[in-house]
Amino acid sequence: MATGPLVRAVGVERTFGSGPTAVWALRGVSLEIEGGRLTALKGRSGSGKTTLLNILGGLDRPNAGAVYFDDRDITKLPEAELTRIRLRSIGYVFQSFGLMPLLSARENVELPLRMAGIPHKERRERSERWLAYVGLEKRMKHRPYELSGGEQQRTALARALAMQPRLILADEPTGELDTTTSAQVLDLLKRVTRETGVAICLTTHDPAIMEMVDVVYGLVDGRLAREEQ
């Protein structure tokens, strides 16, 4: 197992078409993502955020440059072999939540530990400590729609966790929340970070988060500078 960063991007490149009309996603950019730290990418809309987000989680490949995920070359793998490590070293956290409305919060938790072979006695077990973890322990048997928009992200964090991933990638974690919410989960983000050693890298157009993070990465217009905090 590595000893340095979880995670490094080195002169990543994203376009979208080809030839006059190309659009520029992403221009050189290097990063470094360590873990047991809450890691920012800042940027307007269409700053490349996201782009860069799916490829350092291999959703996506950059047209040059590579990405380690503890030295090793994850956009030369084959798909199989990508796939694989998604699914066992990194969770994924989305602004819409992502939650299955006709399931429980309970079993939305533990719907990918069931796609991924998990036993039941183990299931229960992992989807039931996570929810404690996230503090919805009195709230495991409701739907999403009967759950609060900060009540649903933290089912959403509770069940990439419960995956035991080494790396959790937020796209606007608290893009539909209020201000007070939002300070909510960032401070259970934060915790993560620090009691679990998980790295999360999240993605942000709100300069109030600033403060709650370890280290940011502004993006603009798909280049990149590091601002250490």
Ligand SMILES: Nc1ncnc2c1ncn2[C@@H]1O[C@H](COP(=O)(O)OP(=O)(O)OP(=O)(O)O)[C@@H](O)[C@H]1O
Contents of the next structure:
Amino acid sequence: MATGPLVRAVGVERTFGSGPTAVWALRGVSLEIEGGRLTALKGRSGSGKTTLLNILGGLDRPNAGAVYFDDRDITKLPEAELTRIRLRSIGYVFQSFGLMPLLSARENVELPLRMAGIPHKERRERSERWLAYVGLEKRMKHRPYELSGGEQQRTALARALAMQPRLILADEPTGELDTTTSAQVLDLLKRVTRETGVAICLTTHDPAIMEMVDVVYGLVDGRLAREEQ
Ligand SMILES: Nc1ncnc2c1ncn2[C@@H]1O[C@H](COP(=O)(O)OP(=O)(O)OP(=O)(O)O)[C@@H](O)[C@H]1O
Ligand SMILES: [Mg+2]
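Moving from the form predicted on its own to the form predicted in complex with the named molecule:
First the chain shown before, then all remaining chains and molecules of the complex.
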């Protein structure tokens, strides 16, 4: 296994459109994300956080520059190979949780496992283990509307963890949560990095979050500001 950072972005540029209406979303961004660490991308609305997160996770490709996942440049891989890496190694957690409304918490966690062809017994075992890990052992049969925002976000985290990824990308995971619940979710994210060795990279506007993460990268108009921690 590689010993360097799990993800390394080098000179990443991303523009949308062309000519006079082109938008420069990212200009020469280089950074590293390490296993066992909670990394934050912060910046104002429109600074390029989501664009960068999508490129780090192989959901989008840069116009220039490279992203190395485990020392392998993923920016030029064929789509099928990229999809395989995403499914096997990367989990996603979103601001609006992205849970299926008609499925219970356990069924939501099991869904990607089912799509990955994991056998029934192991699906059960993994979904129950990770829901218990995030403190929802008594909520497994509840549907999303019966869960609080924090519980829904923890369900989404359990769903990502059950796939045993090496990297979890979280776009504004506390954006719809109040201050106390945000702090609880962040504590949990940090504990997950420590206990499983997974790398977690999140985006946020919230200055209060900065003290709770290991590494902060600030984005201003698509450029990286000086690293703060
Ligand atoms: N698909 C797209 N087509 C055109 N422009 C885009 C596209 N995606 C993003 N942009 C532009 O790129 C810039 C960066 O957007 P991005 O969504 O990365 O910002 P952000 O920091 O995540 O903002 P927010 O905090 O509001 O989520 C913005 O100017 C945005 O309008
Ligand atoms: Mg965004």
